[in-house]
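Shown next as structure tokens: one chain only, the form predicted on its own.
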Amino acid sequence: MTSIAFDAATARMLEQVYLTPDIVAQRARVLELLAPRPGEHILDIGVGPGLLAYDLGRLVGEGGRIVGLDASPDMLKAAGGRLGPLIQAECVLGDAAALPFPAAAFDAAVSTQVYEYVADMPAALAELRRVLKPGGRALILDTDWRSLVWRCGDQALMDRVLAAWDEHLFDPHLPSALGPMLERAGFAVRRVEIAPLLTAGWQPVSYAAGILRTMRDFVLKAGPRRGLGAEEIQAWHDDQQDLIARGEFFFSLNRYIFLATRDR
């Protein structure tokens, strides 16, 4: 595996990503799905630039806590200068394998685009029900890249560059095992379903332009351990540009939503 380095100039772009309108909605959506009720105690893992953690801290209101927690300073140090009006707000540096806090902590916890990047799901499932109350509610948000539908010039290119940015993620289609997972770790799953992210024609503001960017990024440095070069990787990025000049650009991927409490 290849990871991402969570540093400050990803910080930067993250918040630009997470700032397009299709992200946009899928916060809303989950703050609908989670639910959050004045003064309670909810936890974000993998708070990242803080964007969710704050909404959340406004619903909780100041009888009620949001914490927040990453594995990265650069990440804690973008959550914090968000969060930092928010007298019931909190940044903690942590593993989501090896949680910092007493059990029965926190009413509900969310994490969004992190276990994907996790290697030990059972630890990390099994920390988040520990540090539920009875009936306390988890809300996971991860993304299959076998749903992703891409047009390209070039096929076999286009499954080289998607196989070389597959290894920056310990497991790119945890959706698929993910109820099973949860129920072995004492959750009930509530809900399931789809957050699509549909890009139909070309919008530089969007997830599918920053994921363009990011990728590019990351198989010029992962490629070459898979045989890719850089004059191909700048050939798929050149194909999408082709595809974006002539109107023809389209990119739809899912992510899912599991809702589920922990009831004993």
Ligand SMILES: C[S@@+](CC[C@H](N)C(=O)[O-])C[C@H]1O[C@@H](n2cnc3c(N)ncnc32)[C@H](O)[C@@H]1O
Given for the second form:
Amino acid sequence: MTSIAFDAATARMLEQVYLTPDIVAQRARVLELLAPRPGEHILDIGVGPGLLAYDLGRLVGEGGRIVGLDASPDMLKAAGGRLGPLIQAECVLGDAAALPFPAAAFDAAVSTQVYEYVADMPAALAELRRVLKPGGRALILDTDWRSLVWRCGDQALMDRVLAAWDEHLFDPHLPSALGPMLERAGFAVRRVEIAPLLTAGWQPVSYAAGILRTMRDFVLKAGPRRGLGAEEIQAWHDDQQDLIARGEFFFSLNRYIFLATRDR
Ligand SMILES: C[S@@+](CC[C@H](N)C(=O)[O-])C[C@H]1O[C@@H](n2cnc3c(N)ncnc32)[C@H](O)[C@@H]1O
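Next, report the structure of the form predicted in complex with this ligand; the form predicted on its own has already been given.
Up next: the whole complex, starting with the chain shown before.
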């Protein structure tokens, strides 16, 4: 299994992709659903480059606290640069499945695009519950890659590329199982909704444009073990370039947002 390396280069790539209009809109919806209040203590698990944590920090204000946790020192460096001006913000190195905080430390916690990379989800959810106050809110967002509708000229080749891409994370289909997992871990699921990423026609500054580049780079490394050679990957990429040139590019992918509360 070749998972994505969350290093300095990935931090730069994520910063670019996460500033595209579709992901900016997703972040706005996450903030709306989590509804942070001034003075609250909030944990961002897998803080990445810190764009959401920065907004959360502004909303809880100087009387509140925002803690960004990440397992990658490079990601924390990127988050630290962004959160530096906020005295209510702190960055902590740690693992989602072993959170370095006392019990009932937070009013709310958020984790976007992180749990799909985590191998031990029962441990991660037990930890999430432990660090929340009773009644505390948890917002989780992850992608289900089965929701992908991506136009192409060669579906068999696309399927092989996507199978290689699935190796970039632990569970490419986490959302469809997440509701029962949350209930088993002691949460009440309050709301589930889709955050769609849709590019119909071509938008060079979009999640789809970013993922096309990232996927090509990843499958060039992961593909050979699955019998997928560089020439085939180039053919897959050329097919997409042809669709873009003809104005026929179409990419639609769903992310799923779960809002839950610690109920016991
Ligand atoms: C795709 S990025 C998402 C970043 C951020 N949450 C966002 O939505 O902008 C995934 C992040 O999760 C972090 N991560 C992955 N596995 C983790 C784990 N077990 N514990 C903590 N962080 C983890 C990575 O280092 C990376 O920063």
